[in-house]
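Starting off, we have a lone chain in the form predicted on its own, written out as structure tokens.
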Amino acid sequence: MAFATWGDSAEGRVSVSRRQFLAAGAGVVGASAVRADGWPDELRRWLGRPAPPTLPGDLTPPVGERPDLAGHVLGRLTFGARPGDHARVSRIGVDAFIAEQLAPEGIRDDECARLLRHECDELADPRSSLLGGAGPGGVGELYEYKDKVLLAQLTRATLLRAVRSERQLLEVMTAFWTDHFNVDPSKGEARWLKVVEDRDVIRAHALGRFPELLRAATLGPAMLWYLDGRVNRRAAPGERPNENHARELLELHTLGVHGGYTQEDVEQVARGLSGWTVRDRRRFGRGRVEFDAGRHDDGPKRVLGRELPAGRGAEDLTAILDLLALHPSTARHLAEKLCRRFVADEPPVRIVERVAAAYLEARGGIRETLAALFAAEEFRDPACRGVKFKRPFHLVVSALRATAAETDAGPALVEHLLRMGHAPFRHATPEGYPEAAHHWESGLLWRWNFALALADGRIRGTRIDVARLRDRLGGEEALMASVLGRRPEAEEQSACAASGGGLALLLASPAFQWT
């Protein structure tokens, strides 16, 4: 007799008999905690069985008739509740959730940490010693796997921190940091790179300060490789520096679109960024950023008024990145952005300048910039609550979070995003996928789709005990609640028991799409 479980075969499945079985439960069950599930963890690790999330004690759920504002702190600071959830920030208070949330440092996370080096090989382990090599030439080895691996394993680790990571703020502002700084890694070595940039750029710097992951983004060699900047020099006299790179640090990094600059502020930055490079998998030391004073362009300059007089070489890049980040038009710009996400598509006016404001008293804070939004009575106001639509990514995740679900974050998941034309790491053009509902709107139908292929069982990978939950929470009426952050309507319950599919019709309706 054979039990059929999940593992890493090339069908994603292994055949375990009845004596391995009995063999293995004898030699473990005594040393190892046995989970809630009567799954004991050393057990589930050699059938290849990931642990599923952990229940806290108190799973009371909401009980009012509209989201209140622990809910809507939870549907924007993380990537939706899970059971539980709202009863712990309604004990402690909004506020200490939000602090907490804004250091996560002090947040520990030992389950999402356990479950990575279970699901991901070591070049997502955050404790890797591949990623963890000292100086800027500890990325060679990456070049030993193919890209299609590591882009896997990067999607794979972005998924499982999205839906099982206690800092779910430091998640929400990765991925925001990742569409804001958008590299594709489908162009030239990016495909290797790509990993490092989600490390050392954007989730090392996601709550720190903007100055700092700037000049990290614009230094990647993701970055370089990707907008042209290692190409961009100044070889023989007359030559003009590439703009690409120039153009959109001015446009989608810093100022934006409308923040005041000129096109000879984008030949004057093009020339200051000219000279630095990235070595590529045919030298020595690949993927290593440097500066070659050979091909920068030494010559004076002018950017927004600024003159950067010539003979400073690498200086030039420090001088525009220390202009630029702390500019009132990067502040606005950013601001805009920021309002956007945890806000509204159209954020109050007033918002927006409390917030750049708060960013350029606070050097570029990030942290300090966000705690002034999440205090702000427009952020707080009831009217706030339930006009932002989910994204897919958002979507998909919240409803992992919610049902509590058991997942390897596999293909099979990956899929329904790349359906939905929302899957990590796979937007083309730097501007990064949009944020407002119109452009998600059209892809009802393969939302309804996941819903439903969730709901049945029928994602490969991925698992969820209704029968556990809904007995956990107290019920019908109990678990629709804590999906849905607020009591049901009586419409709801019906239409739920009359479906035959409740489950599958909460997560696919309005009410949960919007957050």
Second form
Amino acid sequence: MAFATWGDSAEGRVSVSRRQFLAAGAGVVGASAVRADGWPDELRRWLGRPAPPTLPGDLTPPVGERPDLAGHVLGRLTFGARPGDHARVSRIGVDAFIAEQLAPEGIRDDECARLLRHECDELADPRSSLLGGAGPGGVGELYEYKDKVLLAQLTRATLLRAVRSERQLLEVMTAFWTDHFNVDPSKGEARWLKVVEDRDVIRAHALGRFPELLRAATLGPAMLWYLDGRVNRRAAPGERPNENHARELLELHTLGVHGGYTQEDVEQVARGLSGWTVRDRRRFGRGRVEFDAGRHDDGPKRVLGRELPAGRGAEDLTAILDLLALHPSTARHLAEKLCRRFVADEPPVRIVERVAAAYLEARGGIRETLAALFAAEEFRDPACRGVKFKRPFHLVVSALRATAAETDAGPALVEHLLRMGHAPFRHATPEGYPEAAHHWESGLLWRWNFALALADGRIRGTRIDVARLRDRLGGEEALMASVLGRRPEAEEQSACAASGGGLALLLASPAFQWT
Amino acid sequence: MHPQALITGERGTAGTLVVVFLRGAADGLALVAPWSDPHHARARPRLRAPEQAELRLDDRFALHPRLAPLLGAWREGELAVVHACGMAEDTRSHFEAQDLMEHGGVTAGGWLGRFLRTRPAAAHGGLAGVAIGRALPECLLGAPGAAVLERLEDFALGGAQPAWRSQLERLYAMQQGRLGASARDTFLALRRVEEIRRQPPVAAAGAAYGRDDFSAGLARLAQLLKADVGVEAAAIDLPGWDSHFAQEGQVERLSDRLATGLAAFRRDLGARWATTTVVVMTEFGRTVEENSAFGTDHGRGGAMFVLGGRVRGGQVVGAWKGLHPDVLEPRGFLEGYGDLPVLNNYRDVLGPVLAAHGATKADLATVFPGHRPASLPVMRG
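After the form predicted on its own, can we look at the form predicted together with its partner chain?
Below: every chain and molecule of the assembly, starting with the one above.
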């Protein structure tokens, strides 16, 4: 069947398809296009095959000289506005949009779900036996897959969701926690187990409650491999426990580097974590996380000035996580990171304090914390608009969304992210990919090359139809406004016109790098 | 100006400084083992020290067997070692320590970036500072010109027509701040690399690079240096040293890459080696004592290497007090050996290196603000 070769002859298909568009003329606008394989887009969509996203009826682009509040909220809560998004948010109001995004369970996402099921097989099915859907602890048939296949599938699913899911804030927060609880799946059996962790830890709690997320992440099977927690056992006399996991738990996951802990606290937390391990290939029930009392250091401990009596076994960790999850330093650390992500690289102190207070008041509820952030006047201040430099993943996804691209999120697209140093699940060290602009500003050449390749149809498995988009939007200036989130400047218009590749230039331009 | 004039004009006298960062905290006591110290064997009963006599640097220290390719430079007086080296700040966080060390203290921008700012010629060059890899390391932050290079052939604007490129350049020329500067550096570097690609150099005879990324990066860097494109400072990482668990194989593999790459680089550079200095550093050392998992945890003092044509080599420089428990730094309140204390500040190694590359006393005060220098004699003359 023709669609089985999708991706193998993308360039050929693009030209065929373009010819068909030309032959069909502008009269088919609004009706479904018919592809080279004879399958109309609507049927492709229904089957979950790669197809361009449906464009809404109202595509009125933004008209302001600077991005307005609707554009700002879209830029921060999503991976970039699609054609028509600005019109919709303007119509329903930013507060309604924020409320909608904070409750993803109420958003229909059928098209994305079908696409995932088609492109990623079982990985995308929440009840998949591949992931041991029967309940916590098991990992199903995961180990029967090649690790490289799983990582490629996970990367593809992540990209597809970022591009196509309607639950954009959920995706943004999933990316946020993936960095916060970074696991590089190239270590040991994390190669397989990161897939489970992505579903059961990060996604399951991305908009849930931080104390639950923290516990799930600390006892995640991939995390126990990644930070050597699985080999942390009670020290024999004269030995020291492995401190790796304990240190990152305090420094990166909760209190922050200046959160007020000492080397003693690290040692004590390492003792508290001892005995938690994950079964490896030498044992039945591979991949299962369990507490081995025989490897636990059951003596008395003292963490952050609190005495933990001896003999509490697995409860040691519960007590430690309780101390950490709602500690004021944790609130501050998380508030700072969230504000850096959603407001500015150097967020105003006032909003950080307000978000930290909201976090404590909500007992670690992530939705309530975010709601406070999005309601703060600092977040809505026009001075904070357009000041966040898009990280490469954000840039790539926002370009695909802005151009209504059709993509299989396959290896050719991932290669561009690798070049920019920001492919999902490839950060080696526990702090995750950095957020601030200065880490990313030197990689301009690869951003420009991506813009050229996307606009010229040179990314296998990904394509855009500029002519269709321009027609639907109502001309070049409207297309530019839709992509930029504001009316294009005279300089931008003249540069695009003179360049011979207007869309590529727009995507490569300084303005599109910021949000 | 003709690009060739830009590339060759007024450069090359100060040579090139190459900074190799061993990310993850390399175990200095494994790389340069105090073989004659009885406490070494006592603290690390399962991690052996090298026994071969030919690896011995002096009556105290021996190189890791996989660092043997560096023995040539040692014998010819072009490799100096500083042990018990690191920073005064007592942090065992990789990220904080790397940050502090790459910034050169609690200060904005990177020490190498600030050094390049003191160089008069640096202001012209998109390739004055080069990072081999995918991202700009912190030490090069604030450099007037810094390009991130992965492969030389990659450094191109694929499929762009001249009109497109010039319009892009026009849009970025209107940008203020770091992004505008980064764009200008990128366009300049593009033009220079296009020049080099017209006359591709080849590795010198006898330069046997490894097949890993580190060697590939050094080979690429050697191409740039041999093409005289005005590289004054380069940074390259060798990551993966965080050996909490079963460390012997890990340290062997990485030491092999480090030494093979550097030995080939030295040979490849030929006459340019005389004006090149390579500094190998890491954020901190590891625990004197091995842990229960045949690994070592975050410690304090580590080892630093300086190689080059102007290095006062063949010696282990700086203070050393051995591993007797009385001279170690107490660590938490667990029993056992403490940490190797930091007896030699990394900035006192970098200071004389930068001086050999043209930094004045006033420049050094800019590069390491607030630091009172106590230079270690790692460089000649």
